[in-house]
Amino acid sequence: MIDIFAKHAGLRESYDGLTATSPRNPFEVVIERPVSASVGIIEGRETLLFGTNNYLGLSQSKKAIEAAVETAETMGVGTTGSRIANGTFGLHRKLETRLAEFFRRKHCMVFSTGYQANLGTISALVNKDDVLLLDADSHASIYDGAKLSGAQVIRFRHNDPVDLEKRLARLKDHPGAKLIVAEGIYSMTGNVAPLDKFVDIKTRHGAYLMADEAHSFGVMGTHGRGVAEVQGCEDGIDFVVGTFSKSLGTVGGYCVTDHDGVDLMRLCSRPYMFTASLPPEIIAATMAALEDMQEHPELRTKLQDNAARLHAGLQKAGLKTGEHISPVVAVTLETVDQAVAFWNALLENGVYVNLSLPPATPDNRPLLRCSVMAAHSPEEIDRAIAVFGEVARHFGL
């Protein structure tokens, strides 16, 4: 019999040197149980969580809590189907109009997770007649929704706005759609879209642009509307995806548009129409978590604050970060197995951040990946800080 996970020899063996060499799987660790937003318990001790994406600490917000809880008890815990069979609560449809009335648009569509929000949403729009126009850098979920829709796939360098317009002129004569995608913040670095730049590109040439605010949602902007809401450019925007697990603290996602083809997309979006629906209560909580983002605009004010604290905090004690001041705050290092020693150091001594290696990251540089929230005191961040320096000295950088 053929080993089925032959095919996986170069991982696994990758994997085998990476766990023999480091005195825990940096894949496998586990937050025994959350004491507040900004620390947890592992490994039987308190540790400082800066790598969870809980942006606005909302995971623990004592309104979406109590909405979750009254509605399990009123309602239940699950819907056992799909959107488009017995799955559509009242709850769902409110929720979709309050997120529509949220980003100032008509219509809106939730999808079960983030990551399906990225491929129900791409593989409706286009299919094998069509481009795509993807950022070198974007995420696994966009590239996979390009995989699943069948378009024909065009990179352009990241946050290049030069290179897009160049790899569209070609296209001129192109019978079929053109969607651009964009991310708002990137999940990895950190790194701003010049979304506003894109707008005026995808103007002059026709095209259609889809922008992934997952990470700038709640984030950026006077109301929390993302990346686009800062620069000026949202009407431009045709179609705009994010999720519910980071800024907001629960899970699933949502496309928002004023395309009137919604309907149409309900009905040909795959990861929509055959995945059971959200529970109730997450969409309860969901909404409370919303209600108290938008009560509360000071978390946001909160949250740039730490950011930049990390941010010039890090670059001070001499570590490389990206030059945008976001949520995430990416410390770049050299080799694999430099980054695990570090991020094991960093781990003993009571910090959590993401390990990310490659070729998970742009440029095939591990990373150290920081994600800041608005709970984290000034103490935190500066103990964080001092941690990282610690550490760097250890090893000499």
Ligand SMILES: Cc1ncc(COP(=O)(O)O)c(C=O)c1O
Given for the second form:
Amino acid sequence: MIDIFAKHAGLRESYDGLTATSPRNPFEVVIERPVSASVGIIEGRETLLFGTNNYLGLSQSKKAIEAAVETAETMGVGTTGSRIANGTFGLHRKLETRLAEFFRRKHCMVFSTGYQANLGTISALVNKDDVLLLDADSHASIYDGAKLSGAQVIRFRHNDPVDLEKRLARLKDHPGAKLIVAEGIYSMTGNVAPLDKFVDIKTRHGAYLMADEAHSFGVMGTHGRGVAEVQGCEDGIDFVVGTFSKSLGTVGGYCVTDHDGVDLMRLCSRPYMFTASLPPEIIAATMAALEDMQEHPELRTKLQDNAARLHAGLQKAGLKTGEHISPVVAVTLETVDQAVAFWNALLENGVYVNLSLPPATPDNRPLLRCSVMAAHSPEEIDRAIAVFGEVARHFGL
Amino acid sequence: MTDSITDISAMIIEKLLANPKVPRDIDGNSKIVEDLAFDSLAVMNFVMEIEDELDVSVPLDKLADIRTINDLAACLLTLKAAQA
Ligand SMILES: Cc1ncc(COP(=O)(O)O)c(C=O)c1O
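If the one shown is the form predicted on its own, what is the structure of the form predicted in complex with this ligand?
First the chain shown before, then all remaining chains and molecules of the complex.
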């Protein structure tokens, strides 16, 4: 009999190598419970959370908690069905209307996760006769959506409008539709995309543009509409996809657009149709969190200040961070062993960050990925910087 | 010169050898993943460099069938011919 797991031999080897040298398994960290948005109990200790994507701290929103409790009490805890069968409650429609209004778009579709929003949008928009142009550093959900669609996939160099344009020019006689996909803020590095430049290019080449604002929704822009709002190019983005699992602190995803054609997406997007819809208490909490976000624009100012503080502090400590100041601040290290040791030392000293390893990182180097929150106090940020500095000195970096 | 599989293979090998981590004894029949120890991301990134050289874009699904340097050269030649 052929060993069905034989294909994982390479993965097994890297995994065993990693767990043999690390005092704890980096993939099995347990947050016993959050104490607040910025502190959680890990290994019995209060630990500063610098790797949660909870940018506005809204996972602990009082308003959202109350909405969830009340809704669970009156409506129950699940829908037990697909959006196109028994899984659409009044609340789902209401959330879609609210999000469409928020983004000033005609249409909104809500998905059960952000991952599915990418899968469901991309796979419904393009098929084998079309071409997808993906930023090389795209999130796994974008690559998976591309695979599911069956479209021809062409990668362009990360954040590089010139490279994108060159590739579109090569496709000038291709008869299919062309869809460009980019993110607002890149999840691993915090890099911000030049969406305004992509809009200019897609207009000249007759392509469509989809932006995944997963990490920038609620985070960037005066109103929190993301990188496209900051760059003043929202009209040129055909489809905006995003998630509730970061700035809104719940779970779920969306796609908003002005194209009327999307009404039929509800009947051909498999990741939308063939899965249960979000439970009512999640929808209610998401709506409440959205209101919280809109009522508290100061959270975004605080978040930007905090991002700048962490970014500057880590650079001053001599660590290698990206150039963009965004709520994702990634410290690049050279070797996996170094990164694993550094990450363990941070945790032992009360700071949790994400350990990101190749091939999930760009250019094959490991990252200590920090995400900043509006809920962090300046003291908490300074404490994290100090611990980073001490650990770096300890390892002679 | 990039108008035959041999020419393109030679160009690919030259580019590969610029990377000190690549074994010195590679030829057109070397397997990209097994012999060069490239993972899927490294393959995609390397192909980007070649794409610039030949002014073509290689769709990702085409990469799935490529095992050797000569396979890659043949694929690039076909794409280039289709584009001309
Ligand atoms: C860029 C990007 N898109 C989509 C997702 C998926 O979102 P979700 O966690 O809601 O499935 C993520 C986060 O994991 C992401 O970073």
